[in-house]
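Read the single chain below, which is given as structure tokens and is the form predicted on its own.
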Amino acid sequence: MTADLLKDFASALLTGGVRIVDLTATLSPETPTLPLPTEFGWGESWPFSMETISRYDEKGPAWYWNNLRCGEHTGTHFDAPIHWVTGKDHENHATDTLPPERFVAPAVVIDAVAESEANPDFLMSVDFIRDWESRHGEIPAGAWVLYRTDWSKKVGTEGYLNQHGDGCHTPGWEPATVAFLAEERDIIGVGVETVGTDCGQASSQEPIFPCHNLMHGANKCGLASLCNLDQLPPTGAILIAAPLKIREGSGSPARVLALVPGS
């Protein structure tokens, strides 16, 4: 890349030739967290909380700051390969060691809004992706695949998690689809609008939690709880998704942005 290209890019940002879309949900104590299956006896991920240290008062007359508490995988967040047992032996697989080149990459958006509205347990198949590719071109290697369901528009934790006696009911992937994307399309990872990258009933799939199991096993990444995917084109966007640089971090809340052509 030449210096002129960078200047042109900076100019496009200033003049509106390139538009920035925020794909990040606001973190607050109301942010839904992933309910973990009780049969595994897993510990609980802390919900987000914020405690004021001082706010222009007797504790600090000229400054405002807070202590924060939450699990790594809270709100709009990044999943690193080390997050799952299948990815534990890769090199450079944690939030502090992942190559930063993975944090800026092309993105494709696959629209499954109608299917998810008709069936909250909708699972994206390989045929569904091949049909999308017949209209938009093959998914390029090194891209993010973003799964649009408009699930982020659901109001309140109850509607968003859609939890019943048998667990949550939210869209996800057929296991073969995850393997296809990771191996045959060699993507960086997938991003979803739901609370986690797997479907709500993923504990009953084979393998369990196939997106986590297969995607991280292939040294790929994940993004969850995205929003505003309806503002992105099917192809042509650039995604910026960087986790906090936590030593041996399995993931972290992230500010995820997309660059798209301006009006």
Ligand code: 23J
The other form holds:
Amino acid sequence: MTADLLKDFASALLTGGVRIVDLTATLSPETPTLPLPTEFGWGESWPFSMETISRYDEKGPAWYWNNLRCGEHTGTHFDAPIHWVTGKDHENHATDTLPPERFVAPAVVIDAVAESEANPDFLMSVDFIRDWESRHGEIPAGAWVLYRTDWSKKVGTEGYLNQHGDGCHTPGWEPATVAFLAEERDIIGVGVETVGTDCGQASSQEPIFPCHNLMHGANKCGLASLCNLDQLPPTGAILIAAPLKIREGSGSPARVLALVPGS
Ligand code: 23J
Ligand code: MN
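Switch from the form predicted on its own to the form predicted together with oxo(2-sulfanylphenyl)acetic acid (23J) and print that structure.
Now the complete complex, all chains and molecules, led by this one.
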């Protein structure tokens, strides 16, 4: 049975019956990193940088390779539960110990493009999710919830971080919504197109950074800086999203792929 399923899957991959959508942004020195408020003395994440060791030259006549440097939470990346203080006592909560079953899972896509365009501080409510469920069915346990804003299309413009004197203005969640998803839907985690899984003004929400606080507190994961969510169906995609196996890592840049029904 299972062997037949994988055989059918292999042929669907070959014939285009299953398509792969890359949800990963290109990592470069221009990749935006999270600007946290500066007034509290909080540490800063290094941006991505790359230094060539050799490129078929005197440092290595037949080989090209680079040294890399970046924060764990740079570009399209995975947040492990250990990332937040509320998740610090879970078992298998870091990049090297998370069960790999979490890395292959179904995804639902909730479209909030119009709302985010009209209001960059849009916060998704529980009612918004319930309305989505009335059209597409209940979010299944063990699924990723992807928050579509088309915000990834703003990368390279001021509008992406949308930073003003009072901080960033990007969409996110009402605290009750992440509590609902974590407790009443038992999802794997949430994925967003913005630089982090919380809204731009999350340092003034209660609790601060509610998505990080409540999701990681419930041993759930996160995905940030996704792109191409506009190419996914509302239900029916399978996500492959795995962090690097960094010992006691809190997260890492990840290659995130979606399998979707093809022709
Ligand atoms: C640390 C503190 C606040 C936030 C974040 C990290 C992230 O967004 C992240 O990448 O995990 S909001
Ligand atoms: Mn992160």
